[in-house]
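Consider the single chain below, provided in structure tokens and representing the form predicted on its own.
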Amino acid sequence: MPVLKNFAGRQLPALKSVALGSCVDRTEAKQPERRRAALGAESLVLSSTTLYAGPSPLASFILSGLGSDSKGHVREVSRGTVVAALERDIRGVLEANKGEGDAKMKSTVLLAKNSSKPTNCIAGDVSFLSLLVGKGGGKESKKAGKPFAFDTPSPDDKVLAAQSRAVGSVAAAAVPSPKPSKPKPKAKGVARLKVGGDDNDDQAVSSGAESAEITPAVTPKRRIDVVAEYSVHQKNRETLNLVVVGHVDAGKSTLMGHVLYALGQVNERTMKKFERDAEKIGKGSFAFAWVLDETDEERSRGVTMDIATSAFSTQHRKFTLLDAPGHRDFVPNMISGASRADVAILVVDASTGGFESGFDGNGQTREHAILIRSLGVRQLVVAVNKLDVVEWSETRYLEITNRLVDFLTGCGYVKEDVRFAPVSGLKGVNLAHRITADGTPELASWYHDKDSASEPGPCLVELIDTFAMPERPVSKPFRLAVTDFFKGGTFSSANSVSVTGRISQGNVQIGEHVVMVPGGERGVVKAIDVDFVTEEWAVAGDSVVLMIQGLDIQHISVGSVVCTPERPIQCTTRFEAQLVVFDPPVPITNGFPGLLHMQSLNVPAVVSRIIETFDQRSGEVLKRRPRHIRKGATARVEIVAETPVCLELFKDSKELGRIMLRKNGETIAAGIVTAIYGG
């Protein structure tokens, strides 16, 4: 069978040259180039004896939209409506007559090659004309159909109408129900367009589709009451933020990589990766803190820079894992993610000489058990690693448990808060799983359960799946401190921009007007993601990604917080703080500076005034208006940032009211806002 194309030179199926009738041999055809383009883009070429199709009168029906009706008026119909009903009805019927419309085809091809006079290659067969537009099949459809005639509404014009009868009941309604409401009936099948055949035919055809389903115009998404939502799948969410923090070269993202891998969240072939290449730099030990240690300079240098973050699963708890820097050159960065954390895990050394240099003289050890117990962590584990270097030592063990109990509760930790676990980060010894006295009979003489002596201890995971969960603010107004920013997100645009952080308090959902502060600009909640899953909405105490539509990025900083438009969060300069001072090289004197911390914000502020000190138990003053602070006390101030920093009353927001004092790497104080002055 010849091959048809059309004059930009697309192949095109062979029936629509059928369709398309006068044919004439190019060696005759005369016509100007504006001529034929005049007969429309729709004329064939027939390539094997390149002769040139011209439309016949089924052809400028088919594609100009006009024809006769019954009383002999013209009438304009919808071309796509025509083409797509003939081109329906044309595969029907010769799917059905198959071998009469091949030889029907083939008599008429030949004709046209064999002729050297105009041709008309459907008016003059009668058979292949009924054939392709008869109603039905078989030796019935050899008969000439009737005209149709369109003095009725065509599909097109029953679609309008359909559709706006549906806006208009849509538009009609005042209120939507809280009830699911009933589906509205589909619309009816449109009525075919008949280009032939019976009156009686009760075939119906529509553009492309048996029946054509209206879709009323979109309504605002049903609003979600968020906090019923939490109450009754509170168990499915209940996500605790651990932060793990210690000394540098404790061996943290060593320990919870290991973790990660030993519950299956590090598949086989990442970790054989991950061991190649350690090996090719002369780091194989640190195969399994590449799992959180990401970037090239963190595996090169074989520190953690930056809050590393993940997520893992126990029997009881789901965990968002925040992997914080040990060296003290990135403080601030471990300040950020303890201010997101619900429990902790500290790791010391247990190596010769590793636990003294991180707790003895200024070891990060003992700074960052102060700081997240600052923050607000109250519950606590401490893995004792490496201790597989020093013989699996009972003696070593108490040693440092002895100290660490004493120093702990000195700081405000409870005795029953605090658990130890002896492990090994680099081997997986009493990590995911309790040891036996085969694996490791060292350990297993002497660490055994409490409850059972004659059982072995419990491993690192159990302890942290006993973690109590704290109560969620899910009812206050909305607060989201921003953690990190960048443009794009799950449906970006020009004008949006996806915001990292944990929820303070308070609830969102997708749709949600926010606003940022400071700067006031407003948005909409596009997405939302937990934990790497995207959801419909999030309350307090849940990491996520919010894709905000309507925010300018240029706007945006670390430590904005996003928060509800109808109770935006207080942004000052000047406020009120109860501070517990550590250890401060020079005594704090009216007009010490120092650096603010605040969630993951740090501005330069200055003490500007010391109100009184007093009696941290009691609460009795013991000096107003003292000329200094010393090491110790307790002391209430005045602090002056040099930019607008974003806080609540502690009261208010135990997260979004509690502030530390830095200086010179070293942390001076802690405490918490008592009162937020304007301006």
The other form holds:
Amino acid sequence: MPVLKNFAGRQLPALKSVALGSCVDRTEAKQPERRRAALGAESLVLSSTTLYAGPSPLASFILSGLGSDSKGHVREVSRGTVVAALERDIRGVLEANKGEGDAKMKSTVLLAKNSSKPTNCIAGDVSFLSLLVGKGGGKESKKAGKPFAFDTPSPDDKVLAAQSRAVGSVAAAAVPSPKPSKPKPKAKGVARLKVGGDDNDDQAVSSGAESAEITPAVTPKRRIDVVAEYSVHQKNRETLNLVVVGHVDAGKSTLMGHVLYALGQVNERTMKKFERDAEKIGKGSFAFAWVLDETDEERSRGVTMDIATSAFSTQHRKFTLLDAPGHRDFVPNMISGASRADVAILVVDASTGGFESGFDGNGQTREHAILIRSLGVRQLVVAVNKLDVVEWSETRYLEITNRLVDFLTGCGYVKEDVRFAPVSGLKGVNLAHRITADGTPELASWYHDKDSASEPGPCLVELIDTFAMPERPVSKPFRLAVTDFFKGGTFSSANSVSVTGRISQGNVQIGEHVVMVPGGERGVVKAIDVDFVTEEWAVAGDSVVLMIQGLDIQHISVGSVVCTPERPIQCTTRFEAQLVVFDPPVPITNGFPGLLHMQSLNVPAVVSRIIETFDQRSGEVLKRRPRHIRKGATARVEIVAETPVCLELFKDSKELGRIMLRKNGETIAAGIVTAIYGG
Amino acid sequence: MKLLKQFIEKSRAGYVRLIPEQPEDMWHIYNLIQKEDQLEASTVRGVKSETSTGSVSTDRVRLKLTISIEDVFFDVQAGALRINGRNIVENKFVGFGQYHTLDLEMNQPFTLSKPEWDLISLQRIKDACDITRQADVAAVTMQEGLAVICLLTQFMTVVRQKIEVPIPRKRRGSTTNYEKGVQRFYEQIYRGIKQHIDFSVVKVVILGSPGFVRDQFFEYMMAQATKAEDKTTLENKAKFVLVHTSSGHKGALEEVMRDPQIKARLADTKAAQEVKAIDSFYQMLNNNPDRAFYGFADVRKAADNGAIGTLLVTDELFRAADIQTRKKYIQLVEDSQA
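Given the form predicted on its own above, what does the protein look like in the form predicted together with the partner chain?
Below is the whole assembly, all chains and molecules, this chain first.
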């Protein structure tokens, strides 16, 4: 008799899943212990405590003539009796199946199961053997005389599925489908018996394995039709991603910190603590910024260095807030945040000299406005901050707004989509509530509502409440650009990783299989957090934390994209893009090296070839293969990156098809991907 | 590199005998040698010998071979130069016409013969043998999660190690992951510096980064050195120069060259001079695009009209395997020099 051994020389309990398939039935579970032991097998399925490191009782029984008693211990049974009994029963089975049909078969089995003698292990084995021989498994096989096709989930799997449903978590998708044992476990003698032919068997087994894989062995509660759910719950679930940009020290963090406080997101005690601690280190005015700047370094230096995420809701909208750094050196981080945004607040400093330093020369006001425009943000609220320092002067306000309107419309913003609000982040004026004539008389005197001159104008929160919701591409293939990843988080386990990012398109739900590009590793989504709230599904536009099991953290990096396995994103080093060149210090020539920014990723890249320059409006080609591109021009170029980048064509995905080119701390050009060359 | 002997006739044919002393010399040799030149050097050959009993054994024999160069492979990181060619001098172990790959070894003399020695090659030998000004500078460019440690010699920038550590972003409520990641990152850079930078040779260690990364790292490094009583790092504290760059990628080194602090210290390195030259070219291209050209066709036309004031040529062009192409460029250079 063949003894199955693994490479380490241990006997394999490989027969388990096959053998038990026929013996186990839900009803059997209620049977007394002895009966179970008599059948010799169920204990293995239902109570793992009786599992032990050796081969399964049945396997050992078959292979070496040992039986098991009620406690699951191996017991010697005379080999002779067993073999004789086996032969007898095999013959019996064969006869029963010689075209006699299902009834006879069933009765044989029933007979065997109902016998109560503990020593009658053989009884259970009849059906087991009949299984081996290929005459179908007991109650499962409805087709008379046909080999068990392994196309239905085995009771084994059913039980496991039930267990996992009860527990509520998705067991590892790696539950073995009934592919395993195949023809091997047939004892030599049995194999000689040609019943139905070996080929049928193989075929049946392998096809069974395949079909078992397609419908995952462990299904989650139900496959949610996320698109339908979304259309139903759209109003509740819609969030807008809001990025706050502006020159350094314009007051972004303070402004948003105060807004969060005014909306009740920060409690009184925490605020007092911040104030105390900030005073202690001499940065009293930064107290509100501490709501968003959380690292020690940011607090001690008084600068935001990386994007801080938060969430809040207004009357009609829910927002995910992204506070961006304003400092020149941190523009890459700001780009990473802005690429996730739908709408923006541009904060400008109204104090004397403050606006000028931000707007003229090398200030970030311009650069940020251009960048967010290039990243697809169409709606903007400009918060003219620190007006209290200039006594709420209307002339100053108008001066700033006029200059900005000119500049922004020149950038490509539509005038109606740009609104202005006079605020003071530090004092908290005109943030969440409209001003009153008594509170700030200077401002109330000239800041009026458009419609009624007696009413004060809208406050900041009201303005952002009126942002239009953009269309979310919920039905497109799922894509999530990874901005951050870590071990830990809710429900974490050994081989799971949490990734954060914003879903660019498509939808995802718990239990879904995903693939990571580049790398091609597959995983299963175990948990979804949308804005710090656990959900079952998430759609395009949501900022999420996904807990994925099955991925190796070493293979993930910022810039990886989590996709649906059916249509993974392309990954390449060479591609073609259409660029709008801003104001490079040196003209762009063939072979121009720079830094390519794509969402959160930045890699060194070279403009290897300038294909042509053309007029932006008319589209006609100005010059083929020009020597260089000058400022303000639009050109089609070929870019070669140092390491592969995950990209989509712009026409397929607006978010994943945008790129930015920077060099020496300046943004040289921004563009869209027009063609991707393989590899 | 040391020049031991030079013999070049009026017909411009001749040979030179050199000893490479530094990895950088390999680079010079790489640019010197061309296909069909002849190279004589001491090398090791695996020779198969058959004994009377019929068993075949291979012995490694050291011998002097002269080969006619056919193929060159230069590994920048390892500083290894492998030259493949056919044997042209009859030898006890190696027959005429048999192929052999020479691994040029440091501190071992070799002789290079050329049918025609041109200006460029001779200039290169001169540069290589110039013992003055071998500015050895180490540079570490860093940004959050990425650091590149390089060694700058006069002619090369060799990347010694690239460090990439994923640093989780700060999340609301918990910054410990971030802090831990940053510490891990600094630890790796510190180790890299200790491993790859030889303080006895290096005069300046440049730490370049955007933001505050370099300051923080420097603090960390000094604190660690004090804790671990790392004498070498502590003694060489003065060699560290902190410079602002726009990114942590290798390309940011270019900006380093422009920084006034560094400029003073590296004023006479070729790299600094090159940066100056490129800068002025770009300025011209920006302001007066009619006076600046690149690409062979345009430059050739300018040369024909005698209109070249400054000519910048990259090394890569001279390394062109095709003799004809190389001649073309050399011609261009010589014409403009006249």
